[in-house]
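So this first bit is one chain, no partners, the form predicted on its own, shown in structure tokens.
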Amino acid sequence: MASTTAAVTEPRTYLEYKRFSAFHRWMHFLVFVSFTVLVFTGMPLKYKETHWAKWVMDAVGGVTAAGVYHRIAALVTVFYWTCEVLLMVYVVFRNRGRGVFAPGSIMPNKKDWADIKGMFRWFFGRGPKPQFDRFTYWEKFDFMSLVGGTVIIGLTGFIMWFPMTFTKVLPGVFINVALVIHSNEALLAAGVIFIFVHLFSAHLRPESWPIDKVIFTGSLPLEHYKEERPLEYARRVQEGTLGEVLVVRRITWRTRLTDVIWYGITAVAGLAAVLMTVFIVWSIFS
């Protein structure tokens, strides 16, 4: 009796494999937040004649409260950005530039123009779906693009918000010249986050539908990862590493708990990006 009583109550348990560390899922959480910060209190500024763009700014305290969340967002996205740079320039100096472009790593290699072809070669039924390692072609697209779009978007940024001292070394004309760059480059920005890669293939995919927790959790089961990075699994298997990644998790109130928060956060994020994209579809074709 007491053993099934045990076997009831003892809370569910299995493997799962261990992907981001906690500094990368703290990191990723500053990039969803300033993120959404930046696109709700600048949109508004490039769109300001339409209906919603009013509303939206009312709805975060009006211009000067606007400003300021924009600026705090702007700081908040040069740590993080500072932190990951400098993480990656460590990481080369200590394997002493080895690795780099190994299967395992976020650079891009000749693997992945591979896989973007078979990608669309499968698409249409032509060939097999290709095998996955560590960091798929659009992951890598991601991180690269957010590297290199906050240095433009950065550096014009901050032009615009300390013009006197930088018209102390640039003409005028630069001032006007950084409020486009800005301005197309955010609404870029928008485009790739919420319509085009991101929002999709992290959680509209069929394997991840209708969320994919990983990088709120850290770690997803074994099974499931099998599926999606064999290589990564094979090669670890292979060079016998597996177990450094193997976490065990248990199935309580509190992770069931958790999943609902990661559920609605996701949710409400998800609705955010529709309305923006529509605000600025409308404005466009309008």
Given for the second form:
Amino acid sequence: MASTTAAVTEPRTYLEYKRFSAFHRWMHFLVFVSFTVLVFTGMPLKYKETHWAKWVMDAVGGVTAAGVYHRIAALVTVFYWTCEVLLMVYVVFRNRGRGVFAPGSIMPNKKDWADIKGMFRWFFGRGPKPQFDRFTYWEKFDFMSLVGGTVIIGLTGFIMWFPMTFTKVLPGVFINVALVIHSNEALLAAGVIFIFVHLFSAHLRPESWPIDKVIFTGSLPLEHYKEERPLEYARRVQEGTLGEVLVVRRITWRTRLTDVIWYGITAVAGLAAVLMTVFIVWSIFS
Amino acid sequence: MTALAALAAFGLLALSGLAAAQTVGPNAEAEKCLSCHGDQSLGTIDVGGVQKTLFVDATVYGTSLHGLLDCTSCHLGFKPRRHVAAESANWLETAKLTACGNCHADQFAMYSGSFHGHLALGQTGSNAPLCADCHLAHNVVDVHSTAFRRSILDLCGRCHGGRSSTYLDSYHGKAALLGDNATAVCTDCHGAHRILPASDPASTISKQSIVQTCAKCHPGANRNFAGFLVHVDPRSPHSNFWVWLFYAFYITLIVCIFTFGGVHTALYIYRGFKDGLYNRRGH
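To test you: the structure above is the form predicted on its own. What is the structure of the form predicted together with its partner chain?
Entire complex below, previous chain first.
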């Protein structure tokens, strides 16, 4: 009995798998905040005839203020996008010996296609669940659609931000096309992030339910890691590189407090995402 | 003498501005008319095939910009008694040429030369708007007021519904609907009194003057910039092919990705419940 009490009061230490560096976590935080701001200041314009659009616009301080926040968040997006791309270039350069599409890379490879087919077989009970390496195909899609989508939405956004500069060269109809692309790419991104890929696959799928804190804490319990990413684990054991990704995580009141804060922020963001999703779905079908 | 009258009128206007709106009522002359026309049960009258009410709301009229004027300033020739046919028969035909122009000569001259004016004044029974169709007869408000600016979309949209819906798809329209009062509305580009078709060189939206019109709000606007299509329907390939092409491409892409995402998510949840994966203890 005494030892149990001591275990609760003493800081508890775990051996954990370090999945994300501080850089990754800061980048994610910037994406998280800027994306939410962009959606809430931009989507009302797409669904301008609805009551909720007026309500959201008034809540964020009106169209003019929303435009300012939208542009600030756009600059944050440019910043994180540049950092991500520099990181990708660095990783590709570092891994040049192993191959850019090697297991563990964020780049899509043949195994992803096999995994998609394998997952559908598993869904219908016709095979075992595929085993994954560091990144699953939906995580690669999530990341690549963000990096790629940002180029499209960024370029069209800048055309509309600086129409005078762009029309020195381009005909005026490019502004019209830019609006159509920007607005629909935004709907695509919001749908992917708020429902199908990010909210579900990061938090709501059975393996992570109800919340996956790894992007906030950086590491996850070794047992969970072995189960979630068996191929990476096996690969690292074989390569003898497991030590590179092992960290000792101490559970203290500070880590508990941080957990509570992240739970809170994720819950608020999740609710906002669900709210915006309901608004959009309602507008599309009404 | 005119200067004195103008001064007096200005003084009265200033006073009306100072006084609370409710305390300014129709003047004594107008009261005579309102003794009958203030009655809601008065019925309607046929004006060019349209049934118009004979009732005038004293408060609305009294608080309008024209609230201090006699009714007969516009309803020329009417006497405060049971009207005889001779008074009212051709009143509109006369009034549309004189009633507003008597005081607002500059605006009326511009309107007379406009597309609307040509239609409305040139022929009887035209549907083209007269002054009061946009400014409202008994509820004339300050055209620089936010309320009037906001009402312009609906005023023009009553006849130009298709145009106003494409306008609402542009950033100007979106911002206007969501409460931005500085953004361009119909009259900022097309003009108000002197609206002319784009084919007329004198029009604000003609090839010759469109760049200048854009430059009112967008200093440095050039020919390409002015080539931006304000009224384009992305849903129609006949409106602008390129805009439609990108719209159609994105709708297809969105439907495909959302369908795949939806099916993938639904099956994942199904398998999760079926295999009891949601019931396991937290990780």
